[in-house]
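Just one chain is shown here, as structure tokens, and it is the form predicted on its own.
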Amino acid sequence: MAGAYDDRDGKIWMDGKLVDWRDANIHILTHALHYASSVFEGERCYSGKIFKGHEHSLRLIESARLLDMQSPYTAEEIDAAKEAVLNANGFKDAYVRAVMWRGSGEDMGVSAARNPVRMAVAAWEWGSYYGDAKWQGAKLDIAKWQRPSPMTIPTAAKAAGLYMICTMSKHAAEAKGCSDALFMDYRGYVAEATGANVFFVKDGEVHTPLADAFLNGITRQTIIQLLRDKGVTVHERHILPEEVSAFQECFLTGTAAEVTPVAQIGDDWHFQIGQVTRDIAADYETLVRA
């Protein structure tokens, strides 16, 4: 499948039923379009099975709750909607996007308590998120923006509004020939990339930023468990930028990114694509296709 995302063949699940792809539309006065009252999930289906699909459904509901939205569907109903989309489009290996938002209704201001909460699920075939960087190592820019304090916005929600600085940072990175950008958080600690969590390796041990100001990714949690099951020591902690030059390996994790090695961050930080990175990438690939 190719072409603009609003002009494709296929089916999208929307508010309880499958509709033609081109008919999956919303009104211009939808609250989410004006006030970012929207949450979403990104998932991958491997050989006909969505990896940790139920966990993603539960997180979608929790993200909505954190934005003061009551999900109109249970996790089991969301699971069924995703399966319906995959079956309707004949996909076995695909990316799945579930989104929940405040629609148009009686309110059109900051307050939108009377507007309905709506939901849709789409899926499409999507290869490597970072292209050749998945094998050659990504190059990251350093974002000028910072991940915000949890006191300013619910950072534990996968909320659309939290991604605006991601879009701007990734555009700036791409303009420099980079694959992505690395954020610091509001305190100056290393945080994450625009759509993936970051890990570092030093002397066979793994270090990853503590997820206290950004989303604790489902893939991140999976990788940490895989590493610990292998007997690898994992440190979840605050990491200062001045520590990064001492790390030997670096990799990104995420549903879209899967496990992607990093070769360079900014102008000064360089990494090898080492054995820890290669092994965990292989272990993850085996797990998702099990």
Ligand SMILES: Cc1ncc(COP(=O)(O)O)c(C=O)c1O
The other form holds:
Amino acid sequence: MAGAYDDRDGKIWMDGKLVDWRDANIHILTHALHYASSVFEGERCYSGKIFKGHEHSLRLIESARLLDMQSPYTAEEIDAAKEAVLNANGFKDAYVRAVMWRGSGEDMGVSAARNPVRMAVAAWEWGSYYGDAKWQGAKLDIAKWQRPSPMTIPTAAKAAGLYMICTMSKHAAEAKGCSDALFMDYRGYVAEATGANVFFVKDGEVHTPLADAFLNGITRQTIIQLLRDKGVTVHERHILPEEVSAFQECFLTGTAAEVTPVAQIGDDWHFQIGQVTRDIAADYETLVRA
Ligand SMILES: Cc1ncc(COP(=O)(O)O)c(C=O)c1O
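What I would like now is the form predicted together with this ligand, since the data block earlier showed the form predicted on its own; can you produce it?
Once more the chain from above appears, this time first in line as the rest of the complex follows.
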């Protein structure tokens, strides 16, 4: 299976049933397309089992709620939809994308409470998100945009609207030969990358930005727990850019990114792919396949 994402063989789950891949379409007057009323999940299935699939289903429902949308499905029904998609396509190792959005209906303006909330699940085979950087260390640009305040937009939601500046920042990064971009937040603290959380290592201890203005990734939470379980001290705190040059290792975490070492951020910050990063990447790999 390859080619454009709308032109493939297979099945997609849409509003309660499996449809042919090429027929999984929506109308041009879909509210989400005009007003970003859309939330989604990215999940990985390893050897036939979605890692923390139920937590992702719960987060999808919560993201919808934060955008004033009532999920038409329970978390168990969403779990079942994901299973159905994996089975229908015969995937054992795949990326799973669930999306929930406000559709077209009686309203076509900002207010759209009468329009139905709809949902789809697709899955595809997807390798390493950062390609070779997964092993060699990613190079990150510094985004010119900032992660916004939780008073500006619901930053705890995995919502389409929050990705507008991610796409622009990642395009700018790639144009400079970087794999991704690192954001500061609205206060100037180090925040996250465009689709992954960030960790730093100094003298055997781990430091990661406090998730008070960006997505508290399921992978991030898993990694913090794994580190603490093996006795590594983890500091969740506000990190200033001035501190970054003193860190020895850096890595990104996310469902797509898994654990990806970072070799360089901007022009000035360089990191080694050290033992803490290597060990936690191996621990995560073991856990997701357990
Ligand atoms: C902006 C952003 N931050 C962080 C993450 C990491 O989240 P998770 O570990 O739940 O995949 C993602 C990926 O979903 C993301 O898109």
